[in-house]
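Presented below, as structure tokens, is a lone chain in the form predicted alone.
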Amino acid sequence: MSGVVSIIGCGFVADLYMTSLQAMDGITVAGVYDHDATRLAQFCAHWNVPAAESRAALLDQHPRDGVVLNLTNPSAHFEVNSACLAAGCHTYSEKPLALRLEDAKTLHASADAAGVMLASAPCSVLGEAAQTLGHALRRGTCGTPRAIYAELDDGFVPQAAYKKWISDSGAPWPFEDEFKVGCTLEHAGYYLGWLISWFGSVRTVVAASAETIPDKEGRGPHAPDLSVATLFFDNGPVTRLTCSIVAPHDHRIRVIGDHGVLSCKAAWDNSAKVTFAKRMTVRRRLMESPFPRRLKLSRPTHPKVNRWGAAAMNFMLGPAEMLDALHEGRPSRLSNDFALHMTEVALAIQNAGEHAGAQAMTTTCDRMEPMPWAM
């Protein structure tokens, strides 16, 4: 792989992208910009990358066969994405594309009109764990999938030592933004991306969301810190998805099929084990095997990041996929439609509140082409 990226935003997550970049051969950074001059200088000195004088200068100098990474705070996503697209740049945005569906649709239309790619994080859908699960589904390993349970619960985060969470170049974890944007918009995309890539469009979302800890630190108002959604796909099984910063840490996904259960326990680890537990009857007791079989792909997959936790995810798989698509003259797996649909579903869950009921989706997205090594 090869290509050029430019970066807007040098906060906490930008260091995760740079750590991932060290595992990728051939991708270079053309320039970096942040409105905070001190943070920009600190970041560029740490990673030895060039700083741009302004956002306009960065976009003007950015190679048109490269990708701009929008790693700013969520409240700035719409404005920054709009500027990137107006400059004719292929754009990869941190999640979500925008905080309002109307704005996300505007970005989608702008990208189509400009003939450029607009993708959204997260990109774990391109990782080994997600692709291994997708491969097992296509092969019918668990039989017909009947239901999926997916959990993105992060523990009781308001009591965590989050002020001690500092990135490699010295950026603090942005707890105010995290609490204001909410765990659903921040995290639901990890499993929504996997699910939409396997089954295509979500037809209807039935969800509820709530703020269970109203006295979180930082200026409010705060977003819901717990959500539970039931997703109905046009061509897939009914799925329950939970997100919270309240319940004990649990990042499992379980695909329940006619023959047994496919499982993965760590959404953020590209190398997480994928297992299959066959269903059986032992002395009249129906159960899944206590000794699940690990599933592996037969070919080498993608570069791994030698870290743990969230940093174990290769954040550069998304930009690399876009660069490969540009080089090969093909559509990107992380399509404009994919980004918009994932944003719509996440917003429907986030905004469900206590009495929202069922909400029909207005956007669509095809299933994703598997990575070559997962065919």
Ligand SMILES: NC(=O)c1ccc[n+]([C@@H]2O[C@H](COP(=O)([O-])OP(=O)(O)OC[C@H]3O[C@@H](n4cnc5c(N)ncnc54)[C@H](O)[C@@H]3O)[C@@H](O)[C@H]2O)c1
Second form
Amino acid sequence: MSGVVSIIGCGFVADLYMTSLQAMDGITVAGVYDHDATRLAQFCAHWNVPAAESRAALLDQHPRDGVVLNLTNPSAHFEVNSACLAAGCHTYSEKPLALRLEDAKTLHASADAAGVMLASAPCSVLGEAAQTLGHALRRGTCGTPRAIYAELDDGFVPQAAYKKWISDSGAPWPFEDEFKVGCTLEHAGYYLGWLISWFGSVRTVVAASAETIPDKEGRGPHAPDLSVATLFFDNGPVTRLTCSIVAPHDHRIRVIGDHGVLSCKAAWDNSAKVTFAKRMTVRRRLMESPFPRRLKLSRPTHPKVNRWGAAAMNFMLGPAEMLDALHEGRPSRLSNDFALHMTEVALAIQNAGEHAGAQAMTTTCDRMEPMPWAM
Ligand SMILES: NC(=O)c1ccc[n+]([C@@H]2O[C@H](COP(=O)([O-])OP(=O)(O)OC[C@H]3O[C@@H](n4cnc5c(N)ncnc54)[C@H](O)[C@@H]3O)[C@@H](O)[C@H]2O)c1
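Same protein, different condition: the form predicted alone was shown, now please give the form predicted together with the named molecule.
Shown next: the complete complex, the earlier chain at its head.
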């Protein structure tokens, strides 16, 4: 693993990238830019990384065999991603690629025309938990998967002590922006990435979304804070995906198959346990085993970040995959099509409201090749 990244936007999440980067050998930071000069200075002093004078200067000095990380707020993603692609840079964008599907399609076309990679976070799909589940699915551990229930409920966040959530270098958790963007665009990708990597394209989304707590703090308008989607894949089981900042914290995914249930309780922890509960009949009662078996891959996986919650994710797995792909002259698992399709599905759920009905997806992507250690 080696290569260079440059960073645009160094707020709350950028610190999580830097903690992850410390776990990865051989990746260096060429430069950092943020339009908030105070934040830029604070971040660069904390992490001892070079500040660029302007975005143009950062893109100018960025090595073309490196990757630019766009870690700005979602409202800036389209404009910043456009500038990176126009400069001919491989680009890894925080989610979503853009806030409108037309804009995401424009970015995808620009990346293809420039012959560069455009990937979208999240990258937990490349992590051990997602890869272990994918391995079990390919091996048929649970038999034919018939349905999936995936939950991304974060607890009643508007009542949380979020003003005390400060990153390592001193950036506050941007609650106003989080409420404005909404938990679906912020979080659906964590399980959409896993699902699309295993099964390929979603054909149809039937979803509803709503704002259940309209009096959240900060300037509105707010996005939906609860969404429920049913996803129909071309080649995968029907899936229910729930996102909220209302219901009690629950980040489980359960794959229900003919032989039992595969599950994982934590979407954000790469080391989360993956288990299989075999279905059985005891006397006349049908049940899943109360003693699920832990599934483990036999080979060493990837560097871990020994932290808690969202900070337990290795945020650099995605950029590292792009750098490795460049180095090895192969396509990246985080393909341009994958980024666009994940964005389309997330936007369809977010914007469903009360009356969307069935939405046919207009983009496609292939299943993702497993990581070499999960083959
Ligand atoms: N906060 C989290 O826990 C978290 C976790 C995972 C992913 N994310 C994602 O990371 C992204 C950033 O979130 P955050 O929490 O770090 O937000 P933030 O507001 O803390 O940081 C964003 C930074 O980008 C800068 N910025 C905005 N527009 C810019 C522009 N045009 N040019 C240069 N700099 C610009 C801002 O000044 C700010 O410092 C979002 O897409 C979010 O979905 C956040």
